[in-house]
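Read the single chain below, which is given as structure tokens and is the form predicted on its own.
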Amino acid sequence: MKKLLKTLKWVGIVLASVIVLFVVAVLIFKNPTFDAPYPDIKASKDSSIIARGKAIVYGPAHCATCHGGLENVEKVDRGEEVALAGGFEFKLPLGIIRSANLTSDPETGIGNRTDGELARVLRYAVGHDGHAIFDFMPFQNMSDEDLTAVISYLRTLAPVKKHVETIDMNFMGEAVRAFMIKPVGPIATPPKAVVPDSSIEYGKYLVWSVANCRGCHTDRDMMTGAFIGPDFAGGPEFEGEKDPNFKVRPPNITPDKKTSKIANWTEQFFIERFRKGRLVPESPMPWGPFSRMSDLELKAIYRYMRTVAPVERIPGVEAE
């Protein structure tokens, strides 16, 4: 019994002495800078381009859904403009991720940051400060047109001073930010522009560089945002905004004729379900946004959506 106990202890002795190392560590490394060049895009005046950017945050990239604060989500379903004053909350197992104030504003906003700076965010997810940001946004690689594009029309939003803490995180949140989170960049070189149409090609950069469609259809780890499941094969649980209760996984949307809730849809329903916008308000979903994009643009994502890997799965069920 004594050499039970003995033994006990000094286990107690290492585990302590693991948990105060590990939160040594922490603090230590809490909050690692990192390098990533600055794209050499410059804001453009031109109103043609500055229309495209708009089209953009407005439409496919859905950036006036989060950045116009839940508050604002309806009115942005409703295709107003609002103020991208941020706020939106992501509630996460390791705290809480809210969107950054997009308005001009040099206290609070991004009337005091380069273009550079905007860009580097977008494309490399390193923040002004040097800090990796968490990777919501999938804007890597973005034609440099696009992205011009965007910058240009933020250049334009009206100053709203409102400071939003964008990181509020718990101890394990801390951790992770410490030692997992890592700047992520382009996979390769971005196109300098990409032509719109209604093809395959454009349907695949609007689902991977523009949308962020596996962001949302692709399983998650909640912890880290790494990628666990097959691509579009159904992603993480949602609890509603509003509705705590309300629960729901987005669906698998391969070309599995078992398990996908649009293999069976033809092109034309696809663009007439898009169309209709959000039928249940508590739905991640940005169906505003997405319910403005063209008929090019949804055709293209409905022909790409068909040329991917079909995933026999349903969200929240290991594929077989």
Contents of the next structure:
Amino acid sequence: MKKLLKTLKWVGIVLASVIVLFVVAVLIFKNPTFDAPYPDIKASKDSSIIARGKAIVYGPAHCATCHGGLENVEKVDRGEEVALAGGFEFKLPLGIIRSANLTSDPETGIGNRTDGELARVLRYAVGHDGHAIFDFMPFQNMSDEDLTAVISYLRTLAPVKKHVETIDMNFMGEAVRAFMIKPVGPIATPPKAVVPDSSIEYGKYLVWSVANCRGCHTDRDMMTGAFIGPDFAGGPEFEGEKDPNFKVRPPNITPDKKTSKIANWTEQFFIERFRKGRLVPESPMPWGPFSRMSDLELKAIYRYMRTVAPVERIPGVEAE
Ligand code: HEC
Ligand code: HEC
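Now show me the form predicted together with ligand HEC, since the one above was the form predicted on its own.
Now the full complex is given, and it begins with the chain already shown.
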């Protein structure tokens, strides 16, 4: 009995030391910073380039949905211009992450950031202060031309003074940030320009590098954001922003005949569905911005989605 108590005491001491060491390690390695090159991107004052940037920000890249804040989602859906002053909250098991203020205010927005800093955030996921950006913005492979257009449009935004605490983590969040979140760069040299047409190639570009269909329609680890399911075979559950009892899952959008939501959709039906906008009231999918994509863009997306590997899977079913 005495021996057992002694052993237990030692196990307790070892466990407590491990926990203390872990806490100390997190405190020491908190807020790691990373380096990445500043892309050679320069904002332009050309009105057609700015217009193209706005079409991307309010369209396929849906920057405006996240950076307009929750109170403006409906306006963005309708295509109204709003202040992109940030503050949209993503409540994760790790804490809260808020979208940044993108207006030209020098203190709380991006007024004092260089074009290179802005381009680096989007291409290398390294923030202005060197922190690794959580995987909400997979624009790493966006073309130089589109990146230039987006930054040129951001430069036109009137200043709005609004301080946003973007990273608001609990202890687990700090631990994950200290040891697990690394910035992700482009897979190859991003294209200089991409020709918009109805090709599979352009569809692939939109799906992977601009519209982030994979980010929601693929299963993810809610701690690290890592992809843990087959691409496009359905994603993790979302709670309603206004009604927490409302739950919805991004469906399987691979071409699988049995389990895909869209296996039997024709190209025409797909385009018409996107034109209708949001039908499920609290759906997180940025239907408004997507409804403004051109026929060409929607055709390209449909054609590319027909070529991805079919996966038989109903998201959420195996977890229950
Ligand atoms: C799904 C939501 C979402 C979308 C879409 C999105 N962002 Fe963000 N953005 C965020 C969040 C969240 C942060 C804060 C992340 C962080 O600091 O780790 C952020 C931060 C930023 C920052 C500041 C980074 C820094 O240096 O601290 C810039 C600049 C930015 N976004 C630009 C854009 C642009 C341009 C687009 C569209 C091409 C876009 N974002 C689309 C959610 C989004
Ligand atoms: C922010 C998360 C998010 C993004 C990004 C997203 N989706 Fe969705 N998607 C959802 C959710 C959630 C649903 C289910 C609710 C609904 O139908 O709105 C859904 C539903 C769908 C549906 C079925 C609609 C219906 O009427 O049944 C299709 C098709 C679809 N998404 C395609 C796409 C494509 C293509 C992209 C990229 C261009 C994309 N999604 C990007 C979350 C997302």
